[in-house]
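Okay, so here's just one chain, in structure tokens, the form predicted on its own.
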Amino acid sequence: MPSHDVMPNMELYQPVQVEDALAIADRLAERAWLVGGGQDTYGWLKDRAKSVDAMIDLSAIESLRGIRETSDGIEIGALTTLTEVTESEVIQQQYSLLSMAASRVASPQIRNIGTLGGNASQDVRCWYYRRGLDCYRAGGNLCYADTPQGMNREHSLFETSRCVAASPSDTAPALVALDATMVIQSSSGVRTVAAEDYFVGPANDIENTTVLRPGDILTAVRIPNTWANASFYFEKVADRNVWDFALVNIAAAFKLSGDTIQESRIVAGSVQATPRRVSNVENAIRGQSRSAATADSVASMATDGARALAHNGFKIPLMENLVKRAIIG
């Protein structure tokens, strides 16, 4: 049996520049790690669940820190940590959508390190995956969450093709629901992709929950003005008000005219493998009044295809729930 809570040997690279990270991460490619915060990555590795040979440090890369203001928008480094995104002005008067997500990361002392891309990034919640059984999405042939007997109470209701497992980021649901753009580089240069392409379910990629690859690096995101000063929401319903992942959570962009819904967007955390967009809902509220009318007409539509698993049935009147308090406000 490993010992956890003890660091296992491996390289370390601390580079100060973005040209040198990508230049060893391209070098090194799946033998290394990358990390921000590191607030998920060193759990993984003392519990012996994963390991590499090596690890990049990139917290010493000033130019991944930061929020940007840009013309059609905000631009924040992945290495922004969570208290300053919920700290900045900017994002407090124009996106607090992300802002109260950030806020409702685990602790203050974890959002002080934490960044906005490790967050975003990090890997699905499942014991079982996180214990180093061999599950499907360990390169196994079973999923132990998905049995008669397994515990699943924190899974997913959506998508789980071989893999339960559910998301476990607040600021993801708030960045699909914003429209962001996440900037990625690598040794081939840089490209960008929409949040919600950004993240990959189990049907498509059984091993990664983003499309990162070995040599990339996410290095910003970047949020339009297209929602900017918009009518937000965002609950996060846990067991417990602090440190806990979240059971179920909701982030909401609302324009109006008047009370009337022009558009919106409504996305939950927490429910499936990815932040799930809620399109039905948004569609059916379209040209409606922003009223418990319209949420009680519309709140069942939002767990559409749901599958309840042995122990989390609970999520889909939460998850309605959830979606008819973003709508009423």
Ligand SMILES: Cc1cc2nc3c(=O)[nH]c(=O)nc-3n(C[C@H](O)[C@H](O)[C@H](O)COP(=O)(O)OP(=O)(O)OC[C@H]3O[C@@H](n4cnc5c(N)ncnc54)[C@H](O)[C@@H]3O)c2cc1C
Given for the second form:
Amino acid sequence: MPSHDVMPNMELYQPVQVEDALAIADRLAERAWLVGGGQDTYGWLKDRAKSVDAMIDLSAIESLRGIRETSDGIEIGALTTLTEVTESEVIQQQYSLLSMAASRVASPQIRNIGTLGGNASQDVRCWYYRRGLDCYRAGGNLCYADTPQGMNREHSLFETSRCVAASPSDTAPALVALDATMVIQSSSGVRTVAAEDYFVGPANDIENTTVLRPGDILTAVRIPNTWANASFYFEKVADRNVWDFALVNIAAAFKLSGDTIQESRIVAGSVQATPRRVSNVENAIRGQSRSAATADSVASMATDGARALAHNGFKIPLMENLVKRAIIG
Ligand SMILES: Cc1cc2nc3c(=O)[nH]c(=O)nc-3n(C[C@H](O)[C@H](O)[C@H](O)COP(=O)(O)OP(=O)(O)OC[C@H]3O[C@@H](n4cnc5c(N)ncnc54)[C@H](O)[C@@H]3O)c2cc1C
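With the form predicted on its own done, generate the form predicted in complex with the ligand in the same format.
Full assembly next; the chain just shown is listed first.
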């Protein structure tokens, strides 16, 4: 599949009102592709690995940008850039898990353009799929990464169902850990979905990574103040420190009383097609001290049910160690 420097010919819509964007998205449905910062989109279209008739560029819709404090938390417009999320004072002060995660995405240039909505909604990064091969996710009947010769070092440990691609997003685990709500609009109205339910795995839908359907626009992400000022931990392990996707990342929030863990949310990324909440560990550490002893006693539970592929077995101790480090803090 040749790579091109230029975009293919297509219609371009640049609405400035969300109502206009919704009407265009509704009218064009599958024929159109929504674009925020384009950092996932342009690769697909320039490589001709996917094609559409039209692009709806959302970046001129001011009402979809910015971070607002609300009566019960904050609301972040879906078109807010990752740099704005990283640098936001209110996010740094009260929800720093998200600014830490956003600050680890890709590179400064990509964070200046890439949006929170696009980062959360981006497609998987399996190279077989992204080079336009006819794998299961692309409507075919083979997973090239899960064959004896398949290169699968970056792929999933859990919940593989035909496709073994892993979630690439650094912000997605943080949004799940913060119990965020995704606000979705279509021409028929507004609906809200918990971040935990926004992401979908291949057993439920092999062609989409989120619940978004043609005509839907993610307009905002709400973060409730229930986890504001909790004790947060984010760590990403990648082959390079910048401009590289996570091999595994961990986003965690702890409510403490002294050094006793009252409640926690611990979420790993890049271990399956969706952020993976490690609920069994969260339950096991409730009421325990936040200590190395507690971490040691539960770490192996984090990978219960993991199935390593030929080349990604290293992710099992990596995930266990990240869960341990999150608990120790
Ligand atoms: C070299 C490179 C390195 C990268 N490294 C990392 C990394 O380390 N960590 C990481 O998390 N990501 C990484 N990425 C991915 C990149 O960060 C994301 O692709 C980017 O954040 C996506 O944001 P965007 O606004 O540019 O998305 P877009 O390309 O505009 O959109 C991505 C997807 O979301 C959909 N979408 C966007 N906005 C909306 C909306 N408001 N409503 C509905 N659908 C929408 C689009 O239709 C598209 O399918 C990397 C990308 C590159 C090219």
